[in-house]
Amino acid sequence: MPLSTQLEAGEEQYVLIASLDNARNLSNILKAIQFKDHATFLATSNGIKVTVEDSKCLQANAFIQAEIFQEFSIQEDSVMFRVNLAVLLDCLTIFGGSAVPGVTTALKMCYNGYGYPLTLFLEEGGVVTVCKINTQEPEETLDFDFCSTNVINKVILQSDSLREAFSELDMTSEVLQITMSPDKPYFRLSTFGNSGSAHCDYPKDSDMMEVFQCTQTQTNRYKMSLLKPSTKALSLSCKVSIRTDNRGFLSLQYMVRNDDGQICFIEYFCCPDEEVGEQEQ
């Protein structure tokens, strides 16, 4: 890759270097969590986790494993910084995100450490562009304390079926009500919009249901405004895991296959809508 010769002189000073032959494998994942301006990057030897949050009620995490990158080098146990996500995406698609078969934008992403900008080297068709994006002091991200041992109910669905449900439910509803139960209706999505109530039920033996592990009946409501950003991830994904814990917190984990067939994960955490939690369900 031409970029491999671009940095040799000063490469040893970078605390993080991550290279991709196809920048779309990063930009597509980041677009799926772009509902606020800024994102926090946390790099470890396992890869990069990118976190976006809203109002202490919603958190989205995109996981890009180290194996996804053609080159991944980190000189510290962990590297953390905050960056403007919109600016980063503009840079990653600076060549227009070409959809021409066989034409991809190569990326080399480098970071010198605290206080330094994030440097992107982008190459397409022999043309190299260098972008430097100011980084900020990373803010502490929320700990939703979503522990697998506290998970009460879990289903894994093929994403097509959930996309279909979202197209049929009334999006004028302020909340999405999720019922998960070992008994009928098993897994139900409900909305309460301008045209009345709407329900979408999934039998536990449905072809679209890959895993059904529900131990007790739970009905929780979540603000639709908080869940809408996750539909970006849903549109990219092939499977989705839906889990609720003993507090009613919701985890939506999307399995996304990139242009090269590799698997990445996007996870959304959402707290229940307490205003209606005590109302009749």
Contents of the next structure:
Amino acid sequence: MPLSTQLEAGEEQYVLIASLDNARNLSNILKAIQFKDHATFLATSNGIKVTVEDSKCLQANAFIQAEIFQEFSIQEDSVMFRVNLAVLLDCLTIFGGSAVPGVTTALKMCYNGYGYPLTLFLEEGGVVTVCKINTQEPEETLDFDFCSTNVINKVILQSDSLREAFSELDMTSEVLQITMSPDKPYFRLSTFGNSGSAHCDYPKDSDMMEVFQCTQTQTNRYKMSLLKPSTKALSLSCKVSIRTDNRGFLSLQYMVRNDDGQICFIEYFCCPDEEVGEQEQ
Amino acid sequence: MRFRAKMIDIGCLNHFTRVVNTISKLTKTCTLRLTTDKLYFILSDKVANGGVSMWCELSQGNFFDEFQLEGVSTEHNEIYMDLAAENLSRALKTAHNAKSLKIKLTNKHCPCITVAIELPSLSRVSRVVTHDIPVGVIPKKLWNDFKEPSVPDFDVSIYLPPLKTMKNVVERMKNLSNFLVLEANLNGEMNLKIETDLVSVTTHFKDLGNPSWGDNGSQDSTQDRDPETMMDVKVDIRKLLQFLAGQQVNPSKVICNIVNKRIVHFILLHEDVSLQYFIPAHA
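For comparison with the form predicted on its own, would you give the structure of this protein in the form predicted in complex with the partner chain?
Up next: the whole complex, starting with the chain shown before.
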């Protein structure tokens, strides 16, 4: 296979090698968190975590476990770098954006370590493309300090129903208010736009509600502009878990099935909107 | 000057439409040259086009059932005119189902190419849709500007890879860079390369085949050269993409001739239509 012969000489130098028979298993999930130009890659023996942040209030993480890759080898405990995500996606989809049935692009991603570019070898139909993307100094990613022990309320919904609700949200509203409670209205999404306020309720025993674990009534508001990008992850996913902790921080976790039926996760963390966010006890 | 022509075969009509669509995607305006045997769509390499030029030739006999031409004089039995290809393309859109197509040179408020399309209808009387496309007749003294370009003294001649694959790659590269280097050798290998501060991308095509030009001067000088040596041209990506994306006619083969660092020349041959396109190297 052309890709492996090209690498023979330099394979020892790479601190990270990750290969996929179908590059879409990486590009699709990265597209779902592409709301900023740059992303931080963190690779460990568990796999790769890609992080994108916005204004210190929002963080999206995509997890691609080592098992998803056909080949995954890492020479250090952890490898971290920052790349231009738009450039990376253009490279991953170099043979075209739309999926042609039966045709896949094979990918070999290699990284030499600090100061070296990220090298991609892509192959489709016997044609090979080599990309070298300059990497930057990785910046510290935010730690939202969101741990399960502090989770007050949690629901897991089937993505279908939430997709519908999100597509109908009044985008003239600056905030999205989420109410979670052991009592009515159980789970409510509210907007306050130009035409007035709108509410969308999900009863706790609805078919769409797979898990309902709410212990306390909480109402929190989040900037709509921060949550809007999450709709991409929502459209890709089959299930979504929504959790809030004692500070009103929001965690959205999306379960995504890739082309080969394997599961990957995307996670969004969002701070409550400072101006209005007050918890109702 | 007189010109009238008629097309009745639906296959010819659709083929002609595809050719005109291709031309309209390559350039906004071009020169239409009519002779008794052929139609030519010409774009000459003015600075306004960024130095790009095009020469498309069709044998009228393969398209038209009737063709009558009286040029500027008996000695020069030809007509040259400026035309917005898009206008012709739009007129032909109505012809996909037509019973017949008539084209003639008329003088309405100004010289026009009038396209009359006879459409099928349920009643005994056919519907006719008429389009008047304004044209600018070009005087004979300017005809020298539109001479057929000669095949350049190329360094490498190679067949292009499948246009769709090439187009997909160039489309993506356009997001990353304004310029692209196209290089090829006599071993059937072609590379498309871009390089910027952020990224460098190279796509390698192999086993493309090099056409033999027979007893051609250019070919002789290449005999001594190492077949692996790459000859290259750096071009504006948008111009290359315009050429690749515009192709509506599915050519059997596209030949690419490279004059090292100077110009790239594409030749498409499809049945009875030949299209040549020149992109100069970026300064």
